[in-house]
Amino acid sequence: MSLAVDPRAVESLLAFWADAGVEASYADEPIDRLAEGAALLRARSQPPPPVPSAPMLVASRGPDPTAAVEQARAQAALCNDLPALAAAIAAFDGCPLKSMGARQAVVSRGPADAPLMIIGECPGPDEDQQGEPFVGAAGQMLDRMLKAAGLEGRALITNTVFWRPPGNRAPTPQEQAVCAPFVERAIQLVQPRLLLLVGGASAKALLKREDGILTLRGRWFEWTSSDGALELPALPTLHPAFLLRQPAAKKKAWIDMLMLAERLDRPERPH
């Protein structure tokens, strides 16, 4: 049995919608939005699909990083100077970055007996092209800061990883962990007095901390080798690439550089 529709009620409803700004109908038939919403809520209340088990996820990530770290440690231990270390790094296949489009391994630049060792994050496009770390715009700024602070020619510069990550992204902790034995061996060979950790990724990896670089910068920490035999003062600071994007932060980085220079030139206490 159909119900009669009062034409005056229809006209009143149409007038109401017209006053509200509705000028057209987008469907021939009415839609129950309340019923649609209830169905959507029911769908959301259903349990999510099962997540693949841990073995499946691990298998999709490639080689076991633990084996790569052990291989890097064994190969690094055989190197007795920086040229041998650079050759070992170039021949090393355990870091996944090597097969992600990088042209070459970018290891270090600077004197092998430098009293200061600077450790950045990763090579960029200019470094990948030229084969040396910190040679692009950020590196040029770093060089200017070192010169102004009286540190020109007194630093060996390297990174936490030796191949350029795709898309200029930051290196992952796993990629840094695989390269860490080579970085540590470089520190052991150079025997610097101080470390300057440039950028958040470098500071977190070397100091094993999760704090952001704005929290870590300007504070002295102790870097310790994996065997505990070597300890060095380490100062985190802002990355020059960040300074190029945020010029107002240059003052903070300059304060860090002056603090570094003062400690480096401070007479050593007699033993």
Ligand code: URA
The other form holds:
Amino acid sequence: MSLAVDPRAVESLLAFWADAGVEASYADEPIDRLAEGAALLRARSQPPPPVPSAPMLVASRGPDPTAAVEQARAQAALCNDLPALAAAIAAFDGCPLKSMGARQAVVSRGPADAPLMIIGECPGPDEDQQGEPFVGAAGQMLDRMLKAAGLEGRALITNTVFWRPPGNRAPTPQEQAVCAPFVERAIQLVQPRLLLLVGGASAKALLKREDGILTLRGRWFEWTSSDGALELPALPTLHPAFLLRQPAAKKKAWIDMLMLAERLDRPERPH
Ligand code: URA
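Next, report the structure of the form predicted in complex with uracil (URA); the form predicted alone has already been given.
Next comes the full complex, and the chain you just saw is listed first.
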């Protein structure tokens, strides 16, 4: 028996799900979360199962993240320019985000010899669609700020991870760790004078600190490559998406931008 499907009903259903924030499907069959919840409640009334040993815990989390980091490091080391790095990232399968509904890898935009590198958190829906970082509303605000501070066209922009996390969540530390060798290789290839770390998830990952962004922002830190060979001044600042939600915080971000522009144009002292 063939079922006649009304295309308008399908469009209306898809629009309903999009409005509810559902933008990707991961399986052919729906999952009944209510039934899962009931099973969970039943399980909670049972005595707790024995705690699995450490190897079982690791195995249940999917591919070994240490192996993926090593693989990323080895592949990044083979890249001698940004196009090669972008190709290696696109071909890399070690980041779990790649198979969570992202359309494509989003790597960088801006001049390859930029004196400034900006590292955001992760691609969002617009970046996922267009394949370039910071092209949505937050990116347009970032561009306006860079222009007003005299930094237009002087920054190479990238993120801590290269695939859009599902549901616009923040990237996990594990996802960031797997992508970190590629981020580090990009910094080594560009050799900027300064780094701008945009948002808490970027500042924490690059500086390996637990403090919140409101504590870190507006202060200079030293970013060091994993082999210790490269050290660069790094300035954490507020994320433009946060500024769109909290316009009163723009003043702080503007102060950071001016600090950045002043240091970038300060003549380097001869050694
Ligand atoms: N937010 C980010 O952190 N990065 C992007 O590329 C876009 C939005």
